[in-house]
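For reference, the chain that follows is the form predicted alone, supplied as structure tokens.
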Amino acid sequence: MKYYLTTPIYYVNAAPHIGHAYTTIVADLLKRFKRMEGYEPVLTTGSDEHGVNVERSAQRAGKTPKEFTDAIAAEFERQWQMLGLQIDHFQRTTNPQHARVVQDLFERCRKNGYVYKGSYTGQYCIFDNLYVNDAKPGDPCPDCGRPTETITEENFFFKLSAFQEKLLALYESNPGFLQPETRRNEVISFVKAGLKDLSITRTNIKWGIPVEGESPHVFYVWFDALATYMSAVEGEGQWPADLHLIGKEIVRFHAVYWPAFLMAAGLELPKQIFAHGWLLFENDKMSKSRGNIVRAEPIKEVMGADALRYFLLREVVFGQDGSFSYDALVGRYNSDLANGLGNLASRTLTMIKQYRGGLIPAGPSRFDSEPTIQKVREAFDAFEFSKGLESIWSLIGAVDKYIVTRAPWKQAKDAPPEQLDETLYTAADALRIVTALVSPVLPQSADKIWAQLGMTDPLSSVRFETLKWGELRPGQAIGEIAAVFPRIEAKDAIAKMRALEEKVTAEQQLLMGKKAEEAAAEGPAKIPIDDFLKVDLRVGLVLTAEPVKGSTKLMQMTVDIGEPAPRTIVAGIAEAYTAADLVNRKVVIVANLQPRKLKGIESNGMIVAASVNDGKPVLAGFHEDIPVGARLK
């Protein structure tokens, strides 16, 4: 059975970061999972390389568009190889094969009467490759907030307005076509509000696929890029896609424009689109302008690719926005991987070596793992990866409790041999089941544990239909035992990752054609004075302070800012300040932020601090005696 899935076709105006990795890691997991279900999965990703924004980025870098896109596309491919992702097709929109498919899609739509030539004058956002209807010159783009440009040109238009009812009928008849439900509702509301015809070519740029016989027209980036999903597997019998995996910011293009293009061309639609949330860093969307980009490579170098995979898939509820922090990453690694799965593997295999000479003993398995197998399969099928992993770790916890209760170290001294055999066999068989179940999430680590168990069949050959409890072969010799998840010292690991992040950032800036001093001078995007005046800065007096349990970084404070009641504020300053340092200290507070929860505590404000070279914060303060509650202007 075929199963064809895709990631977005990533735009190459910047080098890849952890947000790109998140989507692609999930796609890799799904490919491995579908193989366990008996499918023959194929995974496509690629690079979206055309458009005025890329043209301008190349010009700033002192390169031709081809040189620029070659470099960035190669970096995406290198990243996926570095992370060990099983990509079948990396399709570039500059590939001649892709251009033929785009032209064919256009001709089909034109032949069927859904394409016409017209002209347009209006506002255009080069960053989102989007015309902004009803905008005036200088108005910002509603999607990204950056300035629009006035454009007048002759275009080919696609009759998107003709597909309003057809699209609504699609969403109604096939609720699973677009998930999760929140995204489906958003798209339905958008379509019900009315669809306008869509420009699908440009005449004012050269960097794009030419429309045959219609010079100087080149295809608009979305008509071009979306066709990549077909061009990547042309002639392979894979289309239609079983799943398009995308970020929520591009759901309109995939769930409205793309099916309309395909309907117009008389081609089959993808079976499902799933739009996940953003990966936030310290509760803010990652962006170059904010300077809060996190990349996968430093994490992989310090903690391994599987640590990143596990964190993203266990910590984040797929479909919702999720938050990334180095503290949480290391904490989850130590608690779940080192103390959980790693400890179960180490103690089980060490006891088999010590008490049974490294041979799996004969004995019945006292754990029925089939309910867990079914729960994991159902959860992963529903894109509930965190829930599936929770089920696996519940089994790990149950096996740990079983070992403690049976106390094999005591059985080895004063119990009949068959009792110890039963204990060790049960633990080893459960470890076998756990390893197979977790392999789509932790492929490299699972392979190591599988080999240490002495399994001779490759883990990639395991299928759910054949994964049964109690089928570990007695007498099987285990392999060489080694720690798969050694504990990590948080402070050292975070310092190493931050240092590597700076190094990788500098390398990627050079890749983009920028010298280090130019990148530093570029800095964050400037904001107008009106935006700054929206920030309500107050003088606050810290009344109480205490570290937040379970965190090495967070401090909980009550702060008087001149209101009837003090505020609770949680800040990441515990590594730099003790509670005694903070009490009775005057600080600067951002008073008009929306509340947010950190470790279950609602924080109503943000404390202002500067970041210095070692990453530790330094609180803003005053030399003069300033009254509590005073506003900073």
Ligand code: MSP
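Basically, rigid core = biggest C-alpha set you can superpose within 1.5 Å across the two forms. Residue numbers count along the first chain shown, from 1. Just so it is clear, the model here is predicted, and its values are computed rather than measured. What changes on going to the form predicted together with this ligand:
Core-superposed comparison between the two forms: CA of Q556 displaced by 2 Å or more.
Core-superposed comparison between the two forms: the CA of P41 stays below a 2 Å shift. Residue displacement note: A265 has its CA displaced by under 2 Å between the two forms (rigid core superposed).
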Second form
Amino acid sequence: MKYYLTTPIYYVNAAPHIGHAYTTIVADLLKRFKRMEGYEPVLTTGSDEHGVNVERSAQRAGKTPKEFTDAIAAEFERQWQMLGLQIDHFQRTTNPQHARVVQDLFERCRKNGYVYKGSYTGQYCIFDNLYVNDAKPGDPCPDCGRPTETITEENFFFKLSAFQEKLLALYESNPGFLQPETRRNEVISFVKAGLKDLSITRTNIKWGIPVEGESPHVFYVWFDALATYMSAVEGEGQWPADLHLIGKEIVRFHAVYWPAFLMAAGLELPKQIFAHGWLLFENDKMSKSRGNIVRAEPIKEVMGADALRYFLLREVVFGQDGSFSYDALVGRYNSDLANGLGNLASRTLTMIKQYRGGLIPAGPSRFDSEPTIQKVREAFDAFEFSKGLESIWSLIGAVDKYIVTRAPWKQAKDAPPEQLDETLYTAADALRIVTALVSPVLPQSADKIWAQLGMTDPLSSVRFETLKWGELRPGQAIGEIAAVFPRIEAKDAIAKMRALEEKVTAEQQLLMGKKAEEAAAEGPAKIPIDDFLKVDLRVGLVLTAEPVKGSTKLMQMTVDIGEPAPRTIVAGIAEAYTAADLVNRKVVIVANLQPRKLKGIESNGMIVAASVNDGKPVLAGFHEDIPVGARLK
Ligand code: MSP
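Same protein, different state: after the form predicted alone, show the form predicted together with this ligand.
Following is the full complex, with the preceding chain placed first.
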């Protein structure tokens, strides 16, 4: 039976951090769990590579969008390999095969009458590539807070308004479609409040999938991105997806727009969407713009990928926000993994080695693990991972208690051998069950314990259907014993992780195209207001201008900045402006720079201009009239 699940495809304008890893790890866990349930699961993830943000990040990095996205997409893929995640398809939106699927989705919607051409006027945030509905000119972008700009353009529109009733019927008839409940309620209110048609193409962006025969239209990033869920498995008979796993901030796109696009196209809808909460660090959502990021790699290096997985799944209630901290990570590891599971494994195996020459004795087992197996299946099926793990750990606790009560070290001395056999068999059999149950969450460690138990069938072949307590084979020779979760000294480990974190962050900044010095300076680069006020910025009027002989770039000007005599200023703007362009123009001058000689001419100030990645400078100016000499601050 098929089970197709997806993670969001991640934007490539940030390097991967544990927020991205969180979703992808849970997807990997679910894949492993579904396999144990007897499905043949397929997991896809990928990279969202189009749009202004990416174009801009590439420019900043001095790379073409293609070069840039190749590098970051490869970094995401490397992360998932490093963490040992079982990804079947990594789909990139720049894959030409994907572009065909997007075009096809569009054609289907158009053919069915759900697409029309219209004019869009509205507020737009160029940083987030976000069209901000219901905003007035100058209103801030809800995402980044920067002022929005008013734009008017011809777009293709999707008749989202036609889907209000159909969507409400979908949520109504299929309560499991969107989980958890809070998200479902939010979406229902949103849809009930009325749906406006949605612009699904853009004409002011070059870095996107072109709409065939409709140049300069390119597809809106979300119309493009959502279609990866289909393009990733094109021709494989996997669609519809059984589960889209997402973070809570992108619910609307998945639970409103996406089903509407699919209904319009006459395609099947995904079966289920689950939106989890945010991973917070230092009480805030971890994100690049907030600068409070933790990476997975240092944690994996110091504590292992399973330690991170366990922490994320045990400590955070899936669906709610949860906090990450290094202290809590190490604390969980030591109390639950080193002292809990690790200790049960090593004491059980060591006694079998010591008292029974490393051979599993004959049973029976006194421990019915069936109720735990059922509880774990139900909890994982309901996305209640921490609850499932709690059940497993209660079993571990119960086995520990059983061992203490039976006191095998005493039994070895003075009890009939069957009694010790029974104790050891019971503990080992329960360890086998526990190991199988934790394997979706702790795949690497579970494999190790499995091998130490001397199991010969691979753990990946275990199915719940046939996982029964009391079936450990007597006479089986255990493997070599080694601590799976050695205790970790918190202070040391945290210092190591923090040091590695700095290294990885620097590496990733280089990958994002920042020069080393720039990256190093990034943190302390914020300046107090007093520093800014030291800069004397003035409105100036260009009186004369002439190109400097022997230079293609330099322009010599005299500029009135409200002082008794005009200043001589030399600036590298001759390729962008002629002398005639400049004379009589109001400009912004940095008036208190130390004088500097350029081609033998002393320049007494600097003219302020924007420059885009080696492009031509663009002079700063004013829309309103403003007196010469006015100070900017
Ligand atoms: N590209 C879109 C998604 C398109 S899906 C068709 C996008 N990308 S993203 O890079 O911003 O990734 C968002 C997803 O990454 C979240 O929905 C979530 O799954 C994961 N997370 C990123 N930061 C996270 C946290 N701090 N906490 C939890 N999950 C986080 O949106």
